[in-house]
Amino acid sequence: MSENAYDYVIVGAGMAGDAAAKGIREVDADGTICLVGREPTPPVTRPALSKKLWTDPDFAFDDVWLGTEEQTGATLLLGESVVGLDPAGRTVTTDAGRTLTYGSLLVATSGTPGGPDVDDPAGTGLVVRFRTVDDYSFLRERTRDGGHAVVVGGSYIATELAAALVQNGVGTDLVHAEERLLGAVFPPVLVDRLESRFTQAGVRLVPGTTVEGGSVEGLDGPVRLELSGDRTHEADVVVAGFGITLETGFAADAGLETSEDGGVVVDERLRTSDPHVWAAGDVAQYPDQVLGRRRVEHVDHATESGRQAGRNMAGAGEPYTHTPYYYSVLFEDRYEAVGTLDASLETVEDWQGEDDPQDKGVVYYVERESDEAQDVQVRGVLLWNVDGARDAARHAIASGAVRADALPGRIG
């Protein structure tokens, strides 16, 4: 076998790619593996970059590394992106002009984070489109002595970063476009609780606001933001917690079936429209046995689908039956969720806290066929400071129609 030929090539050196390499090794102890990753660093426990590294003194920086190379013997080709795929020749080409031949290929890319359009002619990097371990390291060093940060965005990662920064002595503003923080996701009673948590911790909330432009004024800042409503705002560093644009163009260009949102369509075994190519993680548009066909950008899905794709690349031939959950930690509150969390849906709230009802509870997001119908279908379940109930949440979604008044007390 030539130097650039591998039994397995994994495009994407994130958590899905790491899990895939380890999944391959569960079935094939000897096949050659190559991971190609855009980032210059090996796979990391990405959630720690906005959570534990800021808030858990027992979690050290060295704990983020997943040990892919050491545990699997895979070759890591880092700092390069795949820009071309030839399914007929079973090759991929990187932006460095390197061509790799594969027996089986996994598309486990993620995406490029978005951010505000702020001029930075000197390349200071003071507008951080937060995604990578290098982003964490830069932001940590920049805020080591406190200072003033503006977090832009109303996403899960934006709220995590704002909470992390203020808990580390950084003056923090959170600028987001919605009128209420996470108001599109949570019922009003939880939105009230979260906004109170943030403001009591010292975060200044700037709702209903977008960044229209701005510039970095010098080599050491400040960053001057132009906000909607003809307002301006200054910060020592700006952190963007937006969504991502999927890196799947090479797959679509090669003729693989893709979804409207740019995901790569796979079957129940995570195989694409090409029999030698699989997809997992953020980019995989897969048939969930409970929730239907969907695409998920969360760590549980990345690791579980990555492992299953790796096993199947090595010949296991097993369906992916896992319905993933996602989670976040904001100050003293931890929440987990399965399914669809959409505040426009009807909710059934089962609060179970002793001193404060909202200290613990379950929120069911439901639909009913008509206003008069007694039965509802659970579409999503939020577990607020409730541990060990993810399977129960999945069962509530999968079990079909149920009377709304039967839901309280079902989980807890």
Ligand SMILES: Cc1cc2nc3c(=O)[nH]c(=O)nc-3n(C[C@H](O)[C@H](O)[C@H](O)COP(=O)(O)OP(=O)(O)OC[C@H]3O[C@@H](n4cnc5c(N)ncnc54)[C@H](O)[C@@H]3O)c2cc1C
Second form
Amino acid sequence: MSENAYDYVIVGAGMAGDAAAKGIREVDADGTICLVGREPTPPVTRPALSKKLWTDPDFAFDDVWLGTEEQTGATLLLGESVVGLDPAGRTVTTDAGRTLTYGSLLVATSGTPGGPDVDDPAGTGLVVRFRTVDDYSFLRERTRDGGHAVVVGGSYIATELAAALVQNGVGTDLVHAEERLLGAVFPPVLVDRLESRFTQAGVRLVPGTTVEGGSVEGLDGPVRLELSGDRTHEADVVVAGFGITLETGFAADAGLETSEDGGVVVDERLRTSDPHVWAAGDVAQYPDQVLGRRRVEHVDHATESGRQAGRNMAGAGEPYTHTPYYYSVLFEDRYEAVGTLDASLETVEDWQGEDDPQDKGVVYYVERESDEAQDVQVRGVLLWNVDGARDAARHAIASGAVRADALPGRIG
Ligand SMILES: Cc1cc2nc3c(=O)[nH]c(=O)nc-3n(C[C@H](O)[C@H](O)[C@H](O)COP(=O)(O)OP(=O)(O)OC[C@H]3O[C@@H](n4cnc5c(N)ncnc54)[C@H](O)[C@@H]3O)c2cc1C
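Following the display of the form predicted alone, present the structure of the form predicted in complex with this ligand.
Next comes the full complex, and the chain you just saw is listed first.
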């Protein structure tokens, strides 16, 4: 093969890309693998960037690397983006003008995080759209001596970052559009608990508020924010924990089937509408056996679907049967979830804490056929400080209609 021809090309050197390279190696010991990644750094375990690196003194910076190159022998082309795909010729082109030929291709590009619209003509980077290891390093350096940060957004990543910053002596405001913190996700008793825990830790919550604009003075700051309701606010650094816009334009332009939200549509083997192209991680819109067709922007899915796609690129031909969970950590509380967590659904709450009921418990998010119906269908399960119950949560969703009063006591 020529220098730029590989048996396997992986677009996106992130968590799914890393898992795919390792999955390929489980089946094919010798095939050549190339990962192309926009970030200048090799794949990292992203959850640590907003949690352990800030809160676990035993977790060192060097623990973030996933060891892709060392463990698989893959070639990493970093700081380079794929901008074009030719499925007929089985090539991709990069923004560095390189053309790579592939036998099998994986799309694992996730997306670009959004953030508030703040003028930064000097390119200070003081509004951090947090996603990468470089974002972590910048924020860490910027807040080394404390200072004052504004975290913007109501996502779980925004809440994790606010908790991380305040626990490291940084004055922290959390500006979010919702009236209650994580109110769209959790039932009111948990929202109460979280709001008081954040406030007690010193985070100033600024609910029901959006950032309408702003500007950065210069490298020394401050960042001036214009908030809804004609308010203004200043900070040394602003951290955005918004959602992402998927990076799948090159796949759609090449004619791969995509979903309305820009996901790359795959079958149960994670293969796209082109037989030589697979997709995994955040971008893959796949048929989940329990939850139905969906995209999942979480780490368990990234590693499991990445590994399965890698195995299948190497010929394993196996269906992806894993129903993923996700997790987060906020101060002392750790939660895991399977399925749909939507506070507008009815909930059945099974609190099991001894001192405070909400120290531990299970929340079932359910739907009823009618108001009078006794039976409910479980759509999502929240495991609040409950370990080892993910399979039981999957089972509760998969096992069809059940009496609502039979749910408490089932898990825990
Ligand atoms: C700070 C943070 C904390 C998180 N914490 C949790 C958690 O606690 N629990 C949980 O379940 N999930 C968590 N997640 C989500 C989880 O990390 C992601 O779902 C997972 O990383 C997705 O894997 P991926 O490979 O699809 O995307 P990524 O890991 O984001 O990798 C995609 C890579 O593709 C690159 N790329 C994009 N476009 C191109 C292109 N055209 N060419 C080349 N490269 C490209 C990107 O730069 C990126 O490096 C967290 C995410 C972040 C950012």
